[in-house]
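Listed next as C-alpha cells is one chain, alone, in the form predicted alone.
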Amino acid sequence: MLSRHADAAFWIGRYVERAEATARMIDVHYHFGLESPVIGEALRWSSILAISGQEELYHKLNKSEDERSILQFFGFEERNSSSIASCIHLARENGRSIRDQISSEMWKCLNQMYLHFREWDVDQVLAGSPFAFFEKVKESSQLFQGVTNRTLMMGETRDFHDAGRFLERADQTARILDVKYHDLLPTFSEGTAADAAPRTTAEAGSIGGPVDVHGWIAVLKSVGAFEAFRKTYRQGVTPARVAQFLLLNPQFPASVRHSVGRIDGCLRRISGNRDHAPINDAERQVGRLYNELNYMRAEDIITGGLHEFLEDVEERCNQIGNAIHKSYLSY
C-alpha cells in the first residue's frame, strides 16, 4: 500500500472520530451548564477550550468566551482544523484521494455528510436547536463507521483507518477526563478503589454533591459511556469508578485500554509481526502503553496522580501518532 494512501485512510479515521467527539463534547457540556446554574458560564466554556487544546487559537480569533463564538469556533470555523465542518471537509478530501481504496458506500456517506453540513451555519444552529445539530453530527459519524464496518475489506486500508480512529478516541477520552477532573476537584486519597464507597458531603457544589455527580455523569455522556457505566457499576457514580471505567475497562469501546489494544492489533496486522517483540517504534510505543494499562489498577493511577497519568497518556498518544507517521505514512 502506498504511504499517501495509508496516510489518507489513517486521517479519515481520525477526522470522522474527531468530528463526533467534538459534537459530543459541546453538546453535553453545553447542556450541563444550562442544567447546573451553580456552574458559571466562564467555567463551562473554559473547560471546552481546555479539552480541545485550542485555547490559543480561539483567543486569537475571538475577544470573548460566549455561546455564539464557541459554537462558531467548534462548529464552523474554517481556520480551526478541528472544527466539525473542517473535520468533515478534510475527511471527504482524504476519501476522494483514495476512492479506489475505500468502498463506494463509504465515499457516498462522506460526500453526503459534507454536502449536508455545508448548508449549516452558527445562526441556523442558534435559531433552532443546538441539540438537533449535534445529534445529526453524531448520527452521521456513526452511520459512516457502520458502513465502514460492513463494506470495507479487511486489510491494510481498514487497519490504517481503525488505527487513526482509535488513536483519536484514546486521546479524546483522556482529555475529557483530565479537564473535568480539575473542574470538579474530586478528593482522592491513597488506597481509594473504584468499588469503594465515596467519602463525601452532599452540599450543592461540594465534592459528591449534586453538581459534582452531575458533572461526572456529563463526562460519561461525553464519550457515550453513561448507560454502559450504569450496567457495570450499579452502586452509583464516583470519580474513582469513572476513572476505572474510562481508562481501564477492556470491553468498553471508548476506554483508553480498549482503544490502545485495537491500535496494537492494527499495527501488528499491518507489519505481519507475530512475535511478542515489536519490530518498529510505532509497535514499541503502543505495546508498552497497552501492557502498562493491562496490569494497572485504578488505585495505582490515583495514588500516583490522576492528572499526571492523563497528561502522560495524552503525550504518549501524540508520540504514537508521530511514530506511526514516521514508520508508515511519511513520503
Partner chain sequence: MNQEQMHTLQAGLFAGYDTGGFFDEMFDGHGPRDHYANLYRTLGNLTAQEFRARCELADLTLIHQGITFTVYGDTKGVEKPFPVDLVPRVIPANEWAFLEKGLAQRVRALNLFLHDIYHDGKILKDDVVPRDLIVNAPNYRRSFIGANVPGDVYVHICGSDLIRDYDGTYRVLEDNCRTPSGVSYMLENRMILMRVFPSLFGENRVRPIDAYTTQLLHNLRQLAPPGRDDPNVVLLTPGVYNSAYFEHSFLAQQMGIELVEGRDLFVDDNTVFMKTTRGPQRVDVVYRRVDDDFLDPLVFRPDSALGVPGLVNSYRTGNVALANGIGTGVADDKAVYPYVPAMIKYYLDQEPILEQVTTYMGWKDDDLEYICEHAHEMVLKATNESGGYGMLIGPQATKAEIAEYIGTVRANPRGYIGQPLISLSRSPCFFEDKFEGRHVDLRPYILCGKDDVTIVPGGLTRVALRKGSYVVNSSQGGGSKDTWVLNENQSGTMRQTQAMGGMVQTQQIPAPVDKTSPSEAQ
Contents of the next structure:
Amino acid sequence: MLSRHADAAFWIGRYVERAEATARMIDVHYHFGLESPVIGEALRWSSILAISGQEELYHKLNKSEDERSILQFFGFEERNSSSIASCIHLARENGRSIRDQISSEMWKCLNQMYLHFREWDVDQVLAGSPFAFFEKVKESSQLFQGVTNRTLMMGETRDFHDAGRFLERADQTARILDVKYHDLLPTFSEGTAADAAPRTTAEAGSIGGPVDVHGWIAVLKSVGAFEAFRKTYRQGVTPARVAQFLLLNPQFPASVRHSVGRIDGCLRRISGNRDHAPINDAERQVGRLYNELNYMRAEDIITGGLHEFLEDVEERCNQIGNAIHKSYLSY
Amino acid sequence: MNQEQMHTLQAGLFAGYDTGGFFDEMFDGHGPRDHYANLYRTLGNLTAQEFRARCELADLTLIHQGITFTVYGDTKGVEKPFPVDLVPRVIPANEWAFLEKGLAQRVRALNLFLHDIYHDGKILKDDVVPRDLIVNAPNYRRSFIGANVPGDVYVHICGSDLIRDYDGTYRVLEDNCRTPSGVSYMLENRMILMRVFPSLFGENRVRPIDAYTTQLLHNLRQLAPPGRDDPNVVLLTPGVYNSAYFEHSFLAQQMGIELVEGRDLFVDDNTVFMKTTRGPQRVDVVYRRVDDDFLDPLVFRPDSALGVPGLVNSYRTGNVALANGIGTGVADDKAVYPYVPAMIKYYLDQEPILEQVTTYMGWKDDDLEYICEHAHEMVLKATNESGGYGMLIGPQATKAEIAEYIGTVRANPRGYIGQPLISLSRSPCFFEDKFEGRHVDLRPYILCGKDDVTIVPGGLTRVALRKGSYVVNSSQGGGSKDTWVLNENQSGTMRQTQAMGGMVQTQQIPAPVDKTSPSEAQ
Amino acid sequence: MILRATHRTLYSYSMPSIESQNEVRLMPLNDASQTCIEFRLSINPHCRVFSYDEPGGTVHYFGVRSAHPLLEIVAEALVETHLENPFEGLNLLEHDWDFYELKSTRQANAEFLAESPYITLNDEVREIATQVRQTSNESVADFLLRLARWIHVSLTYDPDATHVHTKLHEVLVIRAGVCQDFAHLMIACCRILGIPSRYVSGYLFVGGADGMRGEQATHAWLECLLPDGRWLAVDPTNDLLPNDRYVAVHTGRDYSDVTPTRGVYVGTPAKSLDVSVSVDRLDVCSPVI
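Please move on to the form predicted together with its partner chain, as the form predicted alone is already shown.
Now the full complex is given, and it begins with the chain already shown.
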C-alpha cells in the first residue's frame, strides 16, 4: 500500500476522533460550569485550554477567556488546526485524496459532515442550545465510525485508520484526566508523589464534598464513561477509581489501555508480525506501553504520581505517532 | 441530393432527419448506408419514449460511476458528467483497415522523426523540415539531445484526431503525442451501450475493444529496464484536481497498477522508488500523465510540486522507463504538422496513406498573406495551444475579432497556422424526441510497442452537441459516442444471426459469404 | 598555460535538508582552444555521481537523500589552454556580413539566433546594435570589438544591481550588472543582426593582471560565429578577446542553459550559500600583459 494512502487513512481516523473528543470536552465542561457556580468561569475555560495544549495560540488570537471566544476557538477557528471545523475539514480533504481507497459511503459521510458544519457559526451555537451542536458533532463522528466499520474492507487501510483513531483516543483520554485531576485536587498528586506511601492513596484524598464529586462525574461524562463506570464501581466516585477506570479498564472502549491494545492489534496486522519481539520502532513503543498498562495497578500509578504518569502517557502517544510515521509513512 | 426520396426512406424516429448537405455517417443520398442498415432499422422502430428511457438509464449509469471531467476557467474546477449520445458511430471493416494502416504508418514516422531530431537531425540538415521550427519549439528538450530511449520509441500512446470532409475523406487533423486523454471514455461508452442496448450487439458484429488496457499494460511492461522480470509499472497523475483524474484512476484500476502522485515517488542513487507501508519499492516503468514541464523540478519547471526530482535523469540512464518519452511535444506541434507527409516519405520511403488538412504556415510569406486575406473563411490556430483554445473560426467570428486576431498573427507569424474550414461529417444524435445531425470527429488510440503498432478497433468519437458547432472538445460543450468497427462479413451474416438470436451463437457462425478473407471472429 | 581551477559551493541549512537532487555544469570543455586533463567532483556528504553530455558540455548529477545540515560541492579541474593570440587570423577589414544572410547559416544556428529564456530581442536591442554597426567598418570582427567596447563603457559593473535571475529586458532599464548581464546584452545585439551567438560560462586566471573582473566566481562571456566558421570568444565585461587565461566550462543559449549548480531539496531555505573559485597557474609564470 502506498504510504500516502496509509497516511491519509491514519489522519482521517485521528481528525474525526479529535473532533468528537473536542466536542465532548467542551460540552461537558460547559454544562459542568452551568450547574456549578462555585467554580468561576476562568477556571473552567483555562482547564480546557490546558488540555488542548493550545494556550499560546489562543492568547495570541484572543484577549480574554470568555465563553464566546472559547467556543469560537474550539468550534470554528480556522487557525486552530484542532478546532472542530478544522478537524472535519482536514478529515474530508484526506478522504478526498483517497476516495478510491475508501468506501463511497465513507466519502459521502465525510462530505456531508463537512457540508453540514460549514453552515454553523459561533453565534448560531450561542443563540440556540450549544448542546445540540456538540451532540451533532458526536453523532456525525459516530456515524462515520459506524459506516467505516460496516463498509471498509478489513485490511491495511482500515488498520491505519483505526490506529489513528485509537491513538487520538488514548491521548485525549489521558489529557482530560490529567487536567481535571490538576484542577480538582491540586494538592493530591504533589503529596503522594512526595511521600510515596501506598497506603495514603487509593481511598484517601479529601473527596466527598459536592463540588469534587461533581467534577469527577464531569470527567467521566466527557469521555462517555459515566454509566459504564457506575456499573463497574457501585461504591461511588473517587479520583483513584476514575483514574483506574479510564486508564486501565480493559473493557471500556475509551480507556487508555483498551485504545493502546487496539493500536497494537492494528500494527501487528499491518506487519503480519506474530512474534513477541517487535520488528520496528512503532511496534516496540506501542507494545511496551500496552504491556506496562496490562501489568500496572492503580496503586502503582498513584504512588508514582498520577500527573507524572499521565504526562508520560501523553508523551509516549506522541512518540508512537512519530514512530508510525517514521516506520511506514515518511521514511 | 433528392430530399423527397430521403423522406420516403427515413421512417420512424428518423422521419424528417435532414443531412443538411453535409457528409452524414449514417445516410447517403438514398438512405442508410449498408453498414448502418441494422442500426437504422432497430433505432428507427423505437418510439421517442423508449429511446428516452434508455438515455435515462445511461445517465444514471454515468452518475453512479462518477464518469466526469473537470472544466477549467468555469467556477473553480466543477465536475461535469461527460455527455454520451447513444447512437453509435459505425465504421465498416474496409474503412478501418485503411485507417489502421495509415495511422500505423504515421506514428512510425513520428517516432523516427523524434529519434532523428534528438540525435543526428538528418531531416533538419536535409532541410525537409526547417531546423529553426524544431530547435526553437517550446517543447523541444535541448538537454535530451543524444539521450537514448528503450527501443528508440518516444511515443508509446498516440491519439490522432481524424475528421471527414464533404466527400467523406478521412483527414488527420492533429496528432497527440504527449499525454493523449479520452481513452477511458471510449471504454466506458462501450460499457454503457452494452448495458443500455444489449440487443444491438446481437444484431451487429462489433469488434471488441476491451483488449486496450491489456495491450497497454503489456507494452508498458516491455519497457522495463533489462533484468527486471516482474516490473513494477505505475501511473503518475498530477492528482485529484486534474481534469482527467477520473481517467487516470480508471486506467490504473483496469491495469491493476498503482496510481501514484509525485510525492509518492523518490529517486535514490539514480533509481526510482515508491513509498509504501512495506518500505521503498522500486519502480521500473512510469506511465506518466504529467506534462514534461511538471515532471521533474530539477530539470524542468523548478516550481513544480507535481513532479519527482531526479526522475528525468534516472530515465536518461535507463533505470526507469517513461511512457510517453520526454520531448515528444515537438512532434504534435501544430507548426510541425504540415511536414508529417514529408516525414513519411523521408523516413519510410512511402506515400502517406492518410490525407491531412491543407495548412498555411504563418512563417511562409505567401502563406501569411493568404491567411490574412482569407481569415474570414479559415480556421486559424496558435501553434502552441491545444484543446480548442487560442483558435479563431473565421466564418463564426465578427469582423473586429478577425482584425484583432490577424494583428496577433502578424506580430508573431511563426506562432500561427491557418486551415480551410473543413465541414466535418455529421452523425445522428438523439435530442428530446428525434434524431438530428451533429458534427463528429474520431480519435483512435495507437499503441506503439517494442516491435509493433496496435490500434484497438474503434476510438473516441467526439461530437459537437451544440447545433452548428464544430468544436468537439469536452471542455467546450462536446460529447461522445460509442464507436463501432464492424467485422468483415457483417452484411452477409446479418439476417441469419437475427434468426438465431443471442450473442454467443452469433459469433460462432462462420463467415458464409467471402471465403477468401480471414475471419475476424474472436 | 596549465591552469588549475577549483570551484567550491557550500550550502548551509538552518534545519537539516533531505531528498536533495542536484545537477552541476562545472567540467571544462575539450575543444580546439583547451584540453581538460583532469576533473574531479567531490560531494560532501559523500554520494555517487553520474553524468551525461548535452550540446553545451558535460553535466554531472547526484542525490543526497538522508538528512544533511550542509552540502558541499567541490569541482577541481586541470586544464591546458592553447589560445595565445585570439587576434590571429581575424579579418578586421574586409566586408564579410553576407554570410549571415544565407539560409543555411540561419537554419544551422537557429537556436543561437532566436530569443531564449533570458534574452529578448526588442527594439531597444536593435537600436543599440544598429548604432554600433554604423560606427564600425565592413568587417564583422570590427563590429564585435566595437560592440564589446560600447557595452563595457555603457553598462556599470555593479554586483548589487542584478542577481542570477535578472532578465535582459530588466538590465536594459538599470544599465548595470555583472558579467552575466554584459554577455546577455551583447548576445542579443549580435542575434538581432543575424550573428549566431552563444553564452559561455567559465573561469578566468587573473594572476597579476590588475583590474580584471570575474575571478571570484564563475565568469561569463560569449562566442560569436564568424563567417570563416570559427566561434570567436568575446568578453564585454573586460572589453577583451579571451585568450589562454580563459577556461570555458559550458555553453548554451543563455545563462539558463549553463547554470553551474542547480538543485532541489526538502527543507528550509538555505541559511547561506558560499561560492568560491580559485584559478592557479601550474606551469611557468607568464609575463604580465
